[in-house]
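Presented below, as structure tokens, is a lone chain in the form predicted alone.
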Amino acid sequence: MGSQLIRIIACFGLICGGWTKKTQSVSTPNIVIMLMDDMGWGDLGVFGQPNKETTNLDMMASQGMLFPSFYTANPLCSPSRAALLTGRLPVRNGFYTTNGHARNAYTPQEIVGGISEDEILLPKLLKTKGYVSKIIGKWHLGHRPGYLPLKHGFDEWFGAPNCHFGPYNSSDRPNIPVYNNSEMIGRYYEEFVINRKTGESNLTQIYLEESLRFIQNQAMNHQPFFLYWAVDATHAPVYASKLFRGKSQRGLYGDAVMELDYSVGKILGHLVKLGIDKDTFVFFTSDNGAAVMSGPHQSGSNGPFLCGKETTFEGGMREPAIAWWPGRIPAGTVSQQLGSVMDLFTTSLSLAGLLPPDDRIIDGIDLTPTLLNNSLIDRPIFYYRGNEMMAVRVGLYKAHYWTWSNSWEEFNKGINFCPGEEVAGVTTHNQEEHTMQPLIFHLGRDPGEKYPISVQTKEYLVVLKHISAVVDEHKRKLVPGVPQLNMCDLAVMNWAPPGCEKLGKCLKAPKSDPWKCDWPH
């Protein structure tokens, strides 16, 4: 038994030079973060994916850090970007529903809420030490005036407000915006073209362009500055430039995971030419696991875990995650650190010499000490869904709480969030209960969580002793904050955005008729 004991406690417990120097002291290092949408955690070469068709980022790993266990906060996209930005909770941030349980909530274009104006976001705290902020890409943090990026933060933005979901025509439902800064300067699929025959579309490039210019400025003028590279050509429907289109041995899906591999290479050969590399974090990472069920063509893989994007099975929140900062960073380093999307918040902070605000609950740690010394920091990992805490991991095991994967009602319709992966009693297609006695799996003998350990077992009641310690108190201090994903109006669609009068694209918007919005998953 002593043996034993011991064991299971143990178990918690592309590139070339030029150009000029420095720009800023390291003291305020640059900030690059890079954020993939529905990208898997087997999708990268150096997780094993075996086309080896992501060689700058397998470079990136070899010259940084790999987290293989690395974790959003929601196996969804908006309550992901809410958690990343805020370094909290999407319960406590808001970013969650209250109209059924344990349902995934976003922003689509009906949406009448967005991020609180109570919530602070990272770029604006940056702000305070002189940092430059820009977003490129996807905000998807609320589309009204009141919600967009350069109203929590940041200095230039540009992206979309929502997923690129479309056409549409203009009667019944607006394309999305494009913005530069504080206006549209056009649509998708009007004057940004995305071909939903073909999958081709430029705007990978263009992303990448802005980034470019964007560095490239600052570098100049001796700002240090914070990049949020929010690109989405992995979110379905997936697109490709014309140059990668038909490329990868993965069809579709593969050309835009390629040419936003060519576009890491790019970014980091660009801070190497400007002679500021060494003094730049870059971290790379993904907003939730794969869209399986969107199909083969229009999805990544989650590796050996279970299920995908919209669960709280492993293969919905965990990650490819990789830092990057030469001569800060050890080289090849591969940490067993369990990491959150919420630690850039408080890391990024650490890094600019910034305390996080004291006045609330962040649920992001600093992971200085392990970016430069690879130490391991003791946390949990809670796996939320809409309002539902539905596991919660502890060193290498993980305790489920609630299982669903989705309603027998929309996998009737074809909708399958784990295909081909089913586990009887795990992947349910109810809401099941196990608070009182939960489904425990060891996630270094068992990363595909199909083998629950049978509660018959002395290492299953030291385990649960020891995880239902952690859920108490997390419970005891948890204040859910107001709810802003309950309420829908297609009244407040993208009919008349900021700018629209300039280019004559104002559209005519329904009268306001709001209703509660139904999240089916």
Second form
Number of protein chains: 2
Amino acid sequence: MGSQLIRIIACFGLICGGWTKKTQSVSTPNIVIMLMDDMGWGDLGVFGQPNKETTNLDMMASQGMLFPSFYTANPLCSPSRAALLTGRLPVRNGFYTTNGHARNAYTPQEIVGGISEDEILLPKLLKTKGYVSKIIGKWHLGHRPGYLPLKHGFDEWFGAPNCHFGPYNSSDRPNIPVYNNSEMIGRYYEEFVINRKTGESNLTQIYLEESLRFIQNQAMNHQPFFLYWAVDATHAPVYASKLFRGKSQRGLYGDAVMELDYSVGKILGHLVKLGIDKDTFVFFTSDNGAAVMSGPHQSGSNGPFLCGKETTFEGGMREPAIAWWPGRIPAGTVSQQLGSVMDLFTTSLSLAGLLPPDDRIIDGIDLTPTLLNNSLIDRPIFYYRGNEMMAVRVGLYKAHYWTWSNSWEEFNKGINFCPGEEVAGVTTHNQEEHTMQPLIFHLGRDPGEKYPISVQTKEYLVVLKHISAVVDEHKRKLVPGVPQLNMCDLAVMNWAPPGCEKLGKCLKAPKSDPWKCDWPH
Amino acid sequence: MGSQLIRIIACFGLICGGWTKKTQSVSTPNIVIMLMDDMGWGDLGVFGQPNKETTNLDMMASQGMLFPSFYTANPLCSPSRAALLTGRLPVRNGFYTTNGHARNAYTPQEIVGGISEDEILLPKLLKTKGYVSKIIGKWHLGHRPGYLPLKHGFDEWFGAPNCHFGPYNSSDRPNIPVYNNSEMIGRYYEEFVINRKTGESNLTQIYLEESLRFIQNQAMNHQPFFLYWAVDATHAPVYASKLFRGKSQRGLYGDAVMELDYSVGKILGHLVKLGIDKDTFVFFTSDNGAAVMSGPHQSGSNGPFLCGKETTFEGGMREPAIAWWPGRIPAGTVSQQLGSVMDLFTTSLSLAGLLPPDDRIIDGIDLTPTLLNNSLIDRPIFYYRGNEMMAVRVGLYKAHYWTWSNSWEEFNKGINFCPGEEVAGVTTHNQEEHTMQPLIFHLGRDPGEKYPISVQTKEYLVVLKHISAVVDEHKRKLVPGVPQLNMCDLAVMNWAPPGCEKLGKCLKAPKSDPWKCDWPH
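Mind sharing the form predicted in complex with another copy of the chain? What's above is the form predicted alone.
In what comes next, the whole complex appears, and the chain from above leads the way.
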């Protein structure tokens, strides 16, 4: 793969350069969303990672707009990604479970459900303006045929429907397939190698190459594009290619970050070389907080924030975020706007000259006033865990209506969602209800959520009154979608994905025997 | 003060500009050390503070060199400052106590001791090269007449000998005096107001004005200068002037940071305006980690690091650090060099063309190869608490030979040096000895010191062997100085500082009745 990559890059630079100097209309700018997997707020130099090894991302920030208060819609991959592409909270778009109260749910390969046909995804809407859309990397909105990307508006896909956990075998549990468009072309640990011992894999290089090729093709065709670059090297088991293994000061996880940082630099540089940087809006963020329960070899940093992935503390949901659009987004700016991955839906539509669907509630707002004029838009951030609104942020204040890290049962087994961090009455191991008297934090002076504001202060009363009105309004309008993540079945696993016949890689599925998925946290 | 300040600045810009275009020889560059008080690593935007409110310091970093691994010599003010000015560990220069094992000690106003006559301070050596030295702000190396700055090489002083705790009264305990050179000109809470209710004080503006005036005078005289700008607005009780109160998103502490950031911008801008920026080496850092035990209204952030002031975890001793020297230090660089405040002694001497004294061990190294060529020099960092070497960093590894946060007795009273953070077996409330088998952390992949490396790994054995050699060498050569911080006496307090007669502010001291100071942690 490496040499092919070098060949392509050489071509771009030497022979193919200048093809696209005739720019497309800026009224339909290209859109690139770079979504990292389990990367934490604190993993970038520009967000305070002590080793400062993300020079390309730091440069991207210096050329664009940094968002220190940007949030995901859920502290877990699948719901977060569903929210990004629909502009709607998981509790609305169905990416949640009702099997237990406030439980995180996602799309392992035994999941029966996936993204509903009733949901309208971003690429489908962009198509009406002539965009060609490609997803590279992890889909995670359901792996059964009707749920796959090309059924929901994407024109192209290179990547996998589920997480690259493994290796599995071919009897109990198949390895996850890798797709090229609508057919599998191999499986992880088989054709697409990840060495579990060394952490070596070429996947990021492959995903980089795919993105450069797609951008190149679209630039040649003068056709606007949407690239959803959903790479997953920072999700356990983390991986990096030979070139990057051992390169960082942070171990394998840091190597993975450096390779992604390098790739971001290559993609941005490619846009510049092709002369389409001024016609391309690029946004970098992550799907949820660093998975700190996985330890330092397999997870990143949430900087000064409390806990991580799976939780509704800041470490679970505040994300690194950088917007880049030379000539349009002022360079080197910091926006105090509260942003959400769901805004990428509405903002992308706005950039393409489209309005979001008006037959449903859209949670994402249009951030173009922020991006282009550094305006501030007042809006709340809701922190859900499954079917429960755990917390809400309004301005600099955050109110927790429910607190939970994980159960005592899990915790006693050594599973710790807040390693090295314990805030009495806050990082609780029982689901604690505070709906009558929420815990309120001031995230400006206390970003780590360590000092609840005393309920006996005037500040508490004033803030609670204000936040309560926001919550009441939210709950009044909330109509939960049909939950998609309730049922599991071994028969639905990736036994015989489309294309398996050609490869001779079809496996026999067991008989269907669905059960209510068990979501322990 | 405000209007006077504006008048001076206007003069600099309009009338006085150009006076100093005839630059002095770069062989004796001016030296400005900006030492913050209890400011944490995580308090600067460039080090990851989420609200990103330090635009001047972030700009300074973009024009200079950032040190993510820069350390103080002690997690407490006085010993840290003594180390900076002598280039020697407190255990050598006497700024420690033997009243208890591994106890933090400093210079409250009942302290009998201070900086020894046998120690040679930086300004005294710089004087041999024609430097004029001024300290602005907090001295903290002893307040009895023989210990004051002008007795140890400084030519000028504006500031106070001790912390601005208070208000005190004139019977039990006098308010701390503020000196202009060798005479007091008033006291905190009397002539120099700090409003304890609102946190309002003009002190930072006064310290800024003093620094601008000193720089201006020296530039006019074409005489090299050393300015030690030891401001203390971020030490509890934190304060900010009216202009900055309520300006930050972080409350009063953040307001203080913003005012200091503003002042740094003014000083750097002043050097540029006077045309001496290319002849001036500026270094910004802090004396110890953020005092997180003081809560979010009165303390800052140590970013991703464990605990804070008073401890030998990273949060107690890793400091924000930026070097700035336009045209000499490459702009926008990050150095992975392990640095220490003690290096400012040796480096400043080197810049002035001087060698450190050769009759004693100097712990500070010459960082000019790092500053000018981004070289890396291998050197350990020692973490002391009083008379005990608690930990050592070698490369990316840190070994703890003793662990202690604070005593159970204090902890049970609500004094917490690691609020919201608890790492089992690490943030211990007993002094735990690990000298036979130190706790070892990899600060690259685990900057938060949460995951001790298993003693059963090969990595542990290899690292231990290497670190042990470094520690043995250190201990072999260590000759502790005479401890200066053992004795206290109410009679030595600031009852009648020099100059009190002129002001009619002399107070009567009680009879001398010295006791062994009690250092509880």
